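The data below hold one chain only, encoded as structure tokens and taken in the form predicted on its own.
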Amino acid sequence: MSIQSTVRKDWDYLQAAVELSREFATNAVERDREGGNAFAELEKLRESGLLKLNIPTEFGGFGKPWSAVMQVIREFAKVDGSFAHLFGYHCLNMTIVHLTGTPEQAARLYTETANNNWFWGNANNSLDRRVVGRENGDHYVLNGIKGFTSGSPYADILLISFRDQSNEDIFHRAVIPAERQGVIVHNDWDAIGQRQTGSGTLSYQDAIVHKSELIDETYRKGTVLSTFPPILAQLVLSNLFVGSAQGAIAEAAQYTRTQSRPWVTSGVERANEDPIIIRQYGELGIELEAAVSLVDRAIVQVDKAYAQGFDMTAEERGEAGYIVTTANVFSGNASLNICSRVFEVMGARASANKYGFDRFWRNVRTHTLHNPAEYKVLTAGHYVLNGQLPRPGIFS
């Protein structure tokens, strides 16, 4: 029986995300400590119906906008940054075919994903050019290794990229089954954060990619919407950042109210009565509200631009890109600060590993290192000073 047939007509995607987040929270600390993979939790995500959230209704999905996707990401990040990342990039990966390929390719893959409730993994790191494809008749033979392949251990289907052996300037993208012979997921991710995203390496040993599996990027070439994926990716991370900060403050406040001890010279009986601690929570809350407001503004702008489809103008894309850039930088910096400073309002005992409060900072820190904020600040500066809209690129 398909998920489509088991989900009620009055299904509330956000309530489904909240309920799933509560389940993830029951063992989030233990899973973060263990690392590796969380296949049981992935199956719960699959059963929830959320994997089809932004697939258009005509192809069997729920047809929700990007704002809905971002709400779910934020909800997951409150307890589990790994699943916020996995879900967000699943939605992004399958959308790339719609944005850059032919309508027929998008329709087929959307429909098959909805019918089979597939989870999409990512082996599309375009900065890593170590995978080379040799043309052989109606297919390519791939060899090499690709890093940062988030979601690959869980994947039913993979978005991949490789360099053409005949011309190193030609870069192909394709969609293939994850169990394709010669595709090896090494499951070797060992970062300080995002520990269950499976973002390690994937290698190819004479793996075949049929030419029919290549994304035909000539069809949408020159359209503004085809350059939109990096903006969506940065918005995914922005919501992961603010969700992590929201989760860190919520868990810290609970701990402060129930377990923190007042300082000996504070003159109060309970830590949550200490005016210094209260003021610190006020500062954290103000910073969080500012970050959330800016990210929410970016979501509205992205929904508005994306709704234009292939009629989107360069100016609409640029305006969305600018506000997402500012939201990403501000929310990343704010979340790093919040997720670190919560220890100041909880006390020394809160640093015990059993609580796992440090996972919020580690998750945000891991992601902010992938896309240096300094270069985004330059992008914003060009706009503010010279009126130059963000130029389409791998990360902008």
The other form holds:
Protein chains: 4
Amino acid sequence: MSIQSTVRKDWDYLQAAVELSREFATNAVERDREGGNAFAELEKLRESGLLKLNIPTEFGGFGKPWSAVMQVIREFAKVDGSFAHLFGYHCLNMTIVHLTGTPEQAARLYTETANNNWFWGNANNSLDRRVVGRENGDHYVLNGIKGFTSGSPYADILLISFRDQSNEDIFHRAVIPAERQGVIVHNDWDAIGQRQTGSGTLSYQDAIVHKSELIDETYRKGTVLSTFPPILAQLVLSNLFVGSAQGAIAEAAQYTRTQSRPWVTSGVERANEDPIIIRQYGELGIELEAAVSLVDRAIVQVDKAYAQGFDMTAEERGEAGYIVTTANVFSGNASLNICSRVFEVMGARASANKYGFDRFWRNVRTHTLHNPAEYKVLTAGHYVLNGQLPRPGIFS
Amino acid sequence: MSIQSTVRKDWDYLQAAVELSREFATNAVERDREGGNAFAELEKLRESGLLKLNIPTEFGGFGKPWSAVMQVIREFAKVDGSFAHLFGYHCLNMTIVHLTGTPEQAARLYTETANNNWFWGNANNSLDRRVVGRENGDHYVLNGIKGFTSGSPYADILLISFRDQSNEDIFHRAVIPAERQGVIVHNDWDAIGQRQTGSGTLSYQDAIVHKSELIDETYRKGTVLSTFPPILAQLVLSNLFVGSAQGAIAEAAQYTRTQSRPWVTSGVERANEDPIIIRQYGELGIELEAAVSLVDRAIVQVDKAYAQGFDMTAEERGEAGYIVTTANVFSGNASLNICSRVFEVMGARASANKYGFDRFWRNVRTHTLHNPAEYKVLTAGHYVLNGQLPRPGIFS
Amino acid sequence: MSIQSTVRKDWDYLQAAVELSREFATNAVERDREGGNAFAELEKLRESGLLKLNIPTEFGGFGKPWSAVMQVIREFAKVDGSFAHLFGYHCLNMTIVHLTGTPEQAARLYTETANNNWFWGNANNSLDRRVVGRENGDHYVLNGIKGFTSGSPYADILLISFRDQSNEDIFHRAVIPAERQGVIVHNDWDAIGQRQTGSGTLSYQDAIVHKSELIDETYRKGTVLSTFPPILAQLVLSNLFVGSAQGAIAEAAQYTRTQSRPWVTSGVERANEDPIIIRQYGELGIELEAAVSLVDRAIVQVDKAYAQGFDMTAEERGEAGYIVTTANVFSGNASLNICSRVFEVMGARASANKYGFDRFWRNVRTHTLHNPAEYKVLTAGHYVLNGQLPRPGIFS
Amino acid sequence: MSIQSTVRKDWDYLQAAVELSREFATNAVERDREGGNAFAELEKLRESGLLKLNIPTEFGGFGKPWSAVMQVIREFAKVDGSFAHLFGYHCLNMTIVHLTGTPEQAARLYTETANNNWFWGNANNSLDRRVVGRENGDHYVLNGIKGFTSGSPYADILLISFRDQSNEDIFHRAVIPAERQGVIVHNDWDAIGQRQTGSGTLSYQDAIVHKSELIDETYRKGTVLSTFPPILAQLVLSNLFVGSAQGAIAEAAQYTRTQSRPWVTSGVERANEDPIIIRQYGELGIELEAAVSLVDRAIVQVDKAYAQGFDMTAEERGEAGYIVTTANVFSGNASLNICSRVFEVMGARASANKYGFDRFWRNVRTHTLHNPAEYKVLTAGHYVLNGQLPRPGIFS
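After the form predicted on its own, can we look at the form predicted in complex with another copy of the chain?
Full complex below, order starting with the chain above.
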């Protein structure tokens, strides 16, 4: 495990992301086809130093705000939705400890993550209640299976959740090393998109979780910031959507300019001079810019609210939450439409598998299902009609 | 080669198509994943007798109108877009001889097709001008390569086209046995959708085409009916779009009823009781019914115009052409939207590859590129604004 | 009151509607601006004989099916949404007696309507519960006010409804002469559209309704046909929507061809040669044809179901109801879009009030609110997802 | 003519606009119905000091950037599209002298406008070439008629344009007092929307324009900033669109909360608790926020480019122009949709004329025709596909 990229003062995260994105692009189409894991690419991500992007500087990170994280996500999504997701949730998972646990635990985990250049995986899906922990002295013994454990095959460390056997209603969160005995990563993710996120199942066979590894949610209970993670998660997704649409349009434009043939009745020499095609690019661009602008506005608002720390008010959270909600729905729909329509401006030969142009739609289609857009429309509506801010919940 | 299904008075083509469709469904998802060819399924199609569906009864076929062909296409498309295409173009390819060649050639080819239960492939793409024939006494010697040769790997007989070496502007059409020496089917189709249509390249190495195999287009020149094939082709596609949307909704509804979990904040016990999801099905259904109705109307108009035979007037052709144009554009867009949106009413787990739900979108996306919808919108606009009927052309 | 147009064997109802529509067109824009009533036009409608269009022949009418009524509605809506509505509800109001009352009453009212060439108005809105009748021997004494009483200022005879003072839950329907003492037509309709439908309020001041005038709903109770009126009402509206869209496009195309100036950068001599504008007409036409096709399909299904008479099964009703529901929602949305977008193909000067081009949007916008489209989407969704046919109700 | 509001240090322009907007609201619906002029309201605008909002401080104005102007436009548009337009074009018209004429003329006109609290009208439409000036010594004598002269009935001073009789291709611009002899304001604007903008015709009968009143366009020729007005004009419109949508939603929400009745099958007590309606508000809000965000981004970019003054580069102009183009198209379409759809969340009674809810759609529909959106889509497409920045022209 390389920890080459120690703190550099002059470090330019966006440039690093752009370069990495260029590397990812060289084999993104094949990797998408193969699915499974991209360990080599994860190492490149690790070497870039970006895994420490949002770790506060006092713990050895770069201390960048969410806007920085989001820009990197978008950059990755332009070519590789899986790495956009892996990176975004890595940043988010460790933040959850910060927002919901004790300062000590957060400090320790931030520090160790920075020192070891860890990658965080996720086995934290609250909707899946199949993992049960039996209390036993200073630890819990876990059994059961968890789905949608994104990043688990790549993880050094895992954010997990489980039900307490003694009480159906108690849900514990904990952070454990991925190599913990009894933790089995099944690496069985095989979906139509986001194919290298490793979002399959993870099971426990008498795996031990020490009580000291539990996140003590009582400490931050009642603070507004502790309810902020779902908003961050939605913003991660929104940026993945926008980046995917940007990537799809960029690849399409490149193709139209260099490979498309003008339509037989177009009367032009080159496809990129055809007003019919130019017009379609105009429509795609207009929809894209609206999505970019709304997501950018959401990013600014999230940065601003997040900067309040544990003093964040319910209203600051709510207003950020409302804009993020609208951004998530709008960018998801816009991206689906754009990633589907780009084929129309390239022509029939662009359907060849070798180009992998459909991966954008497949990635966005997969990721927009993460939590239903229709329920987010309701959330937005409560605010627009009745001024009711989004209520803290698992997905809002 | 089985020719078991000789003319039966009591033969119910739609029932045959439904049964065959049910068989196709058993492995459609795997076959889509593998791509390549489905020879076993083609044999089933052959055995069903459907290959003779639109061969006039006097030549040993079932003499069914285009409405029957379209219903079968739609039925197949509900589970397998490739077979919808293969079947539709089989019917169309042999018709092209009928509409554009001499009665004798049509009679002979219809009869042989019926007697031998032949399947017709297609190497007729007019936009690809790379195949050249050199005249040599009573035959031409062909060299070059042709793309988008749908059905060629399965074909007993091929509708082909080539340029005359002596004159750039002369384009010949001919019908030859698929096994003709010098004809190489590359079977290299690997697209995001319509994966078993075998629409790859076919090349010629000094392949001989006898002049008697040429379609003599002078015979029917000037008749309106001889310009009808592009309208039929667009109608084939429209039915593929509609059938795909019907299949996507049917599979989704089945999944929602039996496998979807109710959303955590829905307050219902079962996903199919959730008003949010019911509403979305309503939207999908409304768009589908509009597409079905418009395509059905186009079918009726095509049957009626086609029944005029070589007496068809330019106005009859034009009005059918206009409605088919609108049906093609509308059903293509509706189907793309429906096949993309069905995921939203199933939930995140429906993105698993094993279900293959994305094949509907991939099939429609691939097939809607066949000829650009935007140009067809122009064709429709000329009629709406200026009363100008679609002009006979390669794609209108 | 003219009853000139007695039954003619050779009578061509559609031609009559077209001619009348042409007359309506001469002052439709001014009449829309003025609002209020169009008594002169109503007399023309009366003279045309069309008021008897759907009265069975045995009672002196023309015995035409609903498809005929719908064609006339569509024809009127092309220029005058108010008359489309007045005519449609006239036909519907008298039918309600037929479907829900005794054969004797239906026969008597059909006959008198035919003999006197009556026009039926409507004070039957079930959602407005403000009119109360106090039983008094052989009659009821009515007081209160009713809204949305379309056609009331023009009416010879009125279909009315009121609550029974003795029991909140009992709702009576009756048919009374419009000139009944104590019936006050306020003629206060002033809406953004459908401005000459006279859909304002009507109040009762101790107005007497004889028990013999009540519709005896027990007679047909339990028959499916007696629950059919809401489906007919939705179909009336759907045809108004489609006709309005047809009219809007026709007027726009006429304007573009004769008055629009080509855009400064278009490079064409005349606006109707501009591909940008032609393309937009194509889009409008495609959406229109989809709406027309779906509404036409609904009409056919309604005619077929209605022809079963009181033997109509719940399934026949339900399937007609489903298609009518989809047709209503789709045609409403399509028409709103078309009637709003036509301005774009005409140019800035078309916003002049003198043309009255906005009346199409205002009419459709007003009429689509009659009952909420969103609830009809739910109705469609129940069928698509769960196979549940629309349940008989006030609006489904 | 009041010039009460001289420069105040503590002056809060947005608050002033909000207050004025509240006043406009009190009779906006009636004024819309009546059309014609709103001189009393113009005086209120004058008294507010806002007419000097963007006059540089050195000439006695408030020196606010375009972002301030745009906020005021948006504020007015929430209740009164006409005043949004009058104010926006007032600011724009005087700026045109600044950007395209000599510094001296700009300084003089800015100063006089500030000193006299003038309102600028517009008779500058370049597409209308009917006004001709005959040179005569030190002046031109003008004859002819000009259309779309917004603000002319209210104007103290007019920006005008005319052709030079000696040369078809020479187009002069000038600034003259509105009371100049021979200038006849016809005050004949009667359109479906923007009814109090006074955008009718203005004619000249031997009206004299002194050569000193001409804008000397040679001075700034070649600078990028001199080509900036069309971008500002498009931004004015975009803000009018966004403000109209905001106003429409605000009025609708107020109505739904206080006046709408819950739908009969909704199962809720109050309309604003109905998930079906809440969901629709969510959709409206999401589309609105996207439009707001994109227009806000365009504003920021315009402020930034404008701040470069006559050093503005072609690229700065082009990038601002691209974003403004996308913002204009997107906000226009979004606003049309929103202003049409708000009726659906209020119910049938909201179609009553007394509420005037349709004025939003009518205003936006009228104003979006100002220059065709479809041509702007092309402009955007040239950039997206080919990186070609919008070319300076009359409307881009």
